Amino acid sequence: MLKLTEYEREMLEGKYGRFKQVALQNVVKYAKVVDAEELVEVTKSTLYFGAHSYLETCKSDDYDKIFAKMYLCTDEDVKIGKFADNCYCQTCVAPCDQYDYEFNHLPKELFERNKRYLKRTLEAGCALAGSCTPYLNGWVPLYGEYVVTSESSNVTMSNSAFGARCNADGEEAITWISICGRAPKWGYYLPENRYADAVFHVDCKSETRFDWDIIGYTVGRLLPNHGVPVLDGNFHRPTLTMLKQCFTAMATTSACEMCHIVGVTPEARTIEEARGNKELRAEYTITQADYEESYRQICSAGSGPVDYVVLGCPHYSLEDVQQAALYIKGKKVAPGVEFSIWTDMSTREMAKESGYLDMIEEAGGRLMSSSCPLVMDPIAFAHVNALVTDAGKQAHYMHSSMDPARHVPIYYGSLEKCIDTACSGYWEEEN
């Protein structure tokens, strides 16, 4: 039996308007499906708003109607109202850059429609950030705080590094939750579901962000279904940017939503604390051979000319942009190569003020924001003959995003290797 507070009952009865009433009605249905006994107050959410292509199935240009049909899941004419005052909502990535559509070969009509849709949700209370790494621009949940997101790497970061209570959810459910500020208490909101049931002993290279990207990819491909891993071993202590890559790659090869790292994450001061009394389902040692196997799975074999180099999956932090800008300073991107780095709007502005944007543009590159090739329409890279990236996630998904008949190679390497390739126009296979 689902227990509701007086405020929740009033919302369900329509006291605070039809917009919130419909949202809470959906949350209550959701709670009954997952057998939740109560709702929790959610104080942060990220939402996948913008003119995404799947919204075109509505055959309408009226965003209120689109919103009601696609997000509220109703045929009723419910106008967009205000999101919950207690829930700080922020936009995730959109289908195009916030400032530039021409560089990515996208139509102006999509760019303008995206701006219009985002403006409408901004008026409803969802801040525009255009970020798949919201913790880099103020969306930082505290230990024990209830939050929700559809970004796979963010749910792992929130649960693991910050010790927040975070569930990954579908965009519709997140919208309902953001409107009424309530979610069913289930999943990783429950303490008993947060313990580790798979142990990974790290015994491979772990000094760089690239190493942690491969470690995450490896953990994900070995992890049992719905497993919660704990990492231990004599590894190099990761920084936030290293964890950003690790958790992103881990969520690519698995459904992992939480990962303990002994001595690093707050609920894993010891391996015993991370495991609790949960039954162990698997135990692995990640060797250098496992590391190399993951690399082979991600990176196309061979050498060859390239015409598309992209960094920033997940979005680059200012530290990442600084590293790339200082490395490319004084170099030139080869003719015929499109080189872009992706970040959020706030980081792009800081990079501009720090002079990093100028360094990148003087070299012939672009610092983009609010989207990435994985989210943009495939028309953005339909012309590409060979792609290079420094992210396991990007490489993994771009293999399946390209036209299989064209056999486009997807190369994967460190930031430095990618920039060197952009400047030479040629990928050299690792020995």
Contents of the next structure:
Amino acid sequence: MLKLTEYEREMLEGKYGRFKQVALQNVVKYAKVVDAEELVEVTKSTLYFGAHSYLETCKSDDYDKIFAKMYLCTDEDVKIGKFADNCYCQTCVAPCDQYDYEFNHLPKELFERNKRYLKRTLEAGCALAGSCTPYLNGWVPLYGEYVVTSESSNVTMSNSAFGARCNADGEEAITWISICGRAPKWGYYLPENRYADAVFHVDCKSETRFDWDIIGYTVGRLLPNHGVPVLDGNFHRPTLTMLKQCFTAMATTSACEMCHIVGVTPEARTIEEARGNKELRAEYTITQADYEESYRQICSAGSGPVDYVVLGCPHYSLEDVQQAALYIKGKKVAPGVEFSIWTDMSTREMAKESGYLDMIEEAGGRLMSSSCPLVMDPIAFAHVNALVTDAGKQAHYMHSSMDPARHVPIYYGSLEKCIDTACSGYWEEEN
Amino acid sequence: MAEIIKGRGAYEGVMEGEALVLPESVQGWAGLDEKTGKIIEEANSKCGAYVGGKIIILPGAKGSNGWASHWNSAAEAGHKPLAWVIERLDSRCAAYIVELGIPTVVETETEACKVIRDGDLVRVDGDKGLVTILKRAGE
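Next, report the structure of the form predicted in complex with its partner chain; the form predicted alone has already been given.
Let's see the whole complex now, leading with the same chain.
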């Protein structure tokens, strides 16, 4: 039986307006589906707003109507009100760059419609961040804080690296929660569900960000359904940028929402602490052979000409942009190749002041913000004949996003390999 | 005698229909095409299957947080499943159950993806938490 506070009951009765009432009605239904006994106060949120293509099945030009139907899940004409006062809200990625549409072959109409939609949610209290890695620029949850996020890798990052409390939910539920400031107390909000039940001994390369991308992909493909992995072994200690790569790839091949790393994440000072008394469901050693197998699954076979090279999935940190800029400095992107690096607006601005933006542009590349090829309208890459990326997530999903009849190869390599390929215009198969 | 799988009723209502079993689950984002209602995840053994009007049997969700969004968008385009049977509930599925409001049984005592087969005629009773296999495919 769900218990509500007086404030929650008043909201449910409509005292704070129909917008909040509908949102809380949905959260209460959600609580019943998951058998939750109470709601918790959520204080941080990232939201998947803008003119995303999946919204187009709702046949309306009126964003308030689209919002009511697609986010609030009601046929009623509920006008957009305000997000919860106690919950800081900012945007995740949008379907086009914040400043440009021509480079990505997108129609001006979409660019302007996206701005219009984002202006409306901004008025409702959702700040413009355009970031899938919000923890790089101030959206940093504290240990034990209840948060929601539209980005799957940020669910794992929030739970694992910061010790915050986060469930995946889905874009609509996150929207309801951000409007009423309440979420059902269940899933990873409960301490007993946070213990590991799958042990992974890491015994493969782990020195670079690329290595951690493959480790994450590998853990995800081996993890039992709904498993909570713990990684141990004699691995090279990961940094935050390595973890973001690892958790992003892991959330691609599985529904993983929390991953302990012994000696690195706060609830895993020891493997015993990470596991608690939970029954062990699986135990693996990730060998170099497993690493190579994941690589083979992600990367198309063979060599060949390329015309589209993209870095920044998830969004590059300033550290990542610096690494790319210093590597490409003095080189030239081959004619006919589109080379882009994706980040958020604030990182782009810092990269500009640091001179990295100029280095990338002088080489013939672009530093884009607030989106990425995965979430852009497919028209953005309909012309692409061969794609190169340094992210398992990007490669994995782009296989499904490309027209299968065209058999577009998708190559996968380190930052350096990707930049070398952009400059030669040709992918050489790794031996 | 009809086979019965017990679980917990997560959303009320009773519905009968043909089962589509997704043992590998399916991505929402880049897994389900909302405009056609078909599975487009290349590596999935059920790639090409149509989800509309089916009783969907799956172990849970996977992939992006946009999982529910794509199922919801597909439903808006007319490709709405009749009911759900979910072996183990996760928050991506829970959100979607609320969004569509169709009968749902979760936390099944046996692995529903192994017991139920594509094309079986199935009744999902979200009030009592029961899934009944009324007729096997091909019988």
